[in-house]
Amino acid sequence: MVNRLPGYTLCAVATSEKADIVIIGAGFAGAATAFHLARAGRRRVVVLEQEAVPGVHSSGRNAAIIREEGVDTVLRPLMAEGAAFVRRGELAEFQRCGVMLLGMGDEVVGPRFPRARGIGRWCPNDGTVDVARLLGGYLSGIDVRFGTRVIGWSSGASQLAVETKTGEITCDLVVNAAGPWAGVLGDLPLTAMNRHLFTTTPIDWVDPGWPCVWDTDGGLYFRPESGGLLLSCCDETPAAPGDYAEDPAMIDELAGKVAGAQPDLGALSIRTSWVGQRVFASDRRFVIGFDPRDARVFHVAGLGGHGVTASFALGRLAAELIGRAGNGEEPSLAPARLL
């Protein structure tokens, strides 16, 4: 089994080492993988980040939102098991400042959210978390190589040798967590969709310890941020991983959603916008488990945007079926679904 970037061939090797598992990516599957693996005990892990510091892509680039419910309930409780690590702030700082899921219930938004309309559910125990530190707190103590483009890997008797811009590591076990990226490595039917998020000038009426309101029929969520709101019309569209380009027609996707179903926000000024990218599954749900084609490859990837408050769970289930695997016993094979 050969997987390799397309455009790349094959160059000299520069260097060359060895390690037990090579984790590809250090976003928040790949390092709540590596996370739980050094909690385990395993040693030899390198994790292979492209980028010069974490974050770069999916994982830095969301709303930072920690929202357990109204999700698929085959993925509740990986949600449910991440979303009670991040609120206990081991890692990075936690709000508890609620959400309000509209569509979902017969609570009404506005004593909470007084500019906002609608009715919901209250879960008041999610929230946001600082990303940024949360990530960091995951990576620390782990051997991460930045700067380290992978191009691909190749199977050779025992083990795999994966190539990158730099050189070749040889493993016993590659973790492909490379977000964005995960499917065209590792071969799979994963599609990379872009969301715009906006963020507003400060806005005087604005209380930062207001809830998220996320209205789950209209597609459009927002939440306090730095004196004004964060927004996002929860656009989809398909593109090349990495591929950022911000489509201008979406402020006006916004702008019409804001005024149909929320016209108490008034007017709002954009400062800035973004394009973050979610990575899904044909079914939505999350590609967890070793290859069937070679079960020296092992996938933690179609996160569909829940890696922030999914993530310690997803590693823990990677640590754990990896660790069993080592210990003999019979492998998973969970993307066999989409194969």
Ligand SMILES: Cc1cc2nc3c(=O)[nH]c(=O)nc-3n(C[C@H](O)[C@H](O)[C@H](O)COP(=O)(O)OP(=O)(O)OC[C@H]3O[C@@H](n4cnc5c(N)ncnc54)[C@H](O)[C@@H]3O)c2cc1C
Contents of the next structure:
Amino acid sequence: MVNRLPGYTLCAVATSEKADIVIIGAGFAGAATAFHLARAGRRRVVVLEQEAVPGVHSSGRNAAIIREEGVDTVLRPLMAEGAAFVRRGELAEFQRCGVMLLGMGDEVVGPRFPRARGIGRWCPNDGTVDVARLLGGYLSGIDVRFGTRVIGWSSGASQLAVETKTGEITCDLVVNAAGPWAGVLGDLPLTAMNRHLFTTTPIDWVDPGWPCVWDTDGGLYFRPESGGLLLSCCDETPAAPGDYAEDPAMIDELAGKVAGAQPDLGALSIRTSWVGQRVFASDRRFVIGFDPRDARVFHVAGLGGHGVTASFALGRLAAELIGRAGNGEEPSLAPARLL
Ligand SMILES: Cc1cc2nc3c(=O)[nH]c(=O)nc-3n(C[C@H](O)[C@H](O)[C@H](O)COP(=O)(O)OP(=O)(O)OC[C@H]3O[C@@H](n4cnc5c(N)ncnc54)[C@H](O)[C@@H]3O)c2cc1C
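Mind pulling up the form predicted in complex with the named molecule next to the form predicted alone we just looked at?
After this comes the whole thing, all chains and molecules, with the earlier chain placed first.
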């Protein structure tokens, strides 16, 4: 079986080496998987990352909210396990500021976040995390080859070769944790959806200790950030992997949602904005497991809007499934779903 990014042909192989497991991508999916494989004593694990530093894509473009409440019941156990790890603060500082989910529950939001309106469910254990440190913590001590773009892999009867522009690495297993590129690399039906985030200039009435407010009816969320607010209008626009073009209409979209659902926030002055990509399978559940077409390919993909929160649990599950298969044991879950 050959999987290769479209538009690439192999150039001359400059180097060739051997590893046990090659992980494609040093975002939260790949980093947490490498972290747990290392904890399980797996030595020859190599992470290949196309960028020069970690966190260039979704793992560095998110809202940093750790939220286990109000999510799909199938994802919930992984979210709860991941959130519990982040709360312990072993790798990165966690701020237990709480999350108010408007549109469910019966608590008035005002006392928690003056200027916010609505009735919601208070989730006191949720909060925010230092994402750069969390990602860096997972990657600490891991053999990561930055600036190394994987073109594809070929899986023959006797060996699996992961191909890069500078050479190939033969291995027993390749882990596809390529975020927005996981679909095209692994031939999986995944969709990358663009979402904008905005920060405002400093606002004198914002208390940095206020919680995150998620207004599910109004279709927006906001939380304190750098003396002002970080907001999203929860937009979802399908886009090509790595296409972070901002849509100027989204500022109006945000302003309209604030005016309609949270008018007491007033007129906000936007300081910065950026786009990140959330990657989904059609049912919005994670794709994690061996590829039914090739048992030497493992996917950790389709993390949607929960990849920071669930990362520890996803990496633990991936390492466990990989370890069990290596011992000839039955995996505890079915192979990854090709939805
Ligand atoms: C706007 C926004 C807000 C979000 N807010 C939250 C939140 O508050 N809380 C939460 O839990 N989650 C949130 N998320 C979701 C979370 O950020 C993602 O689920 C998570 O970062 C996905 O991690 P990943 O490793 O799958 O993907 P990525 O971070 O995209 O990592 C994939 C890596 O693979 C590399 N790669 C791809 N192709 C190749 C190749 N061919 N060769 C080598 N390397 C390759 C890429 O360079 C990249 O570094 C948010 C996402 C967005 C976009």
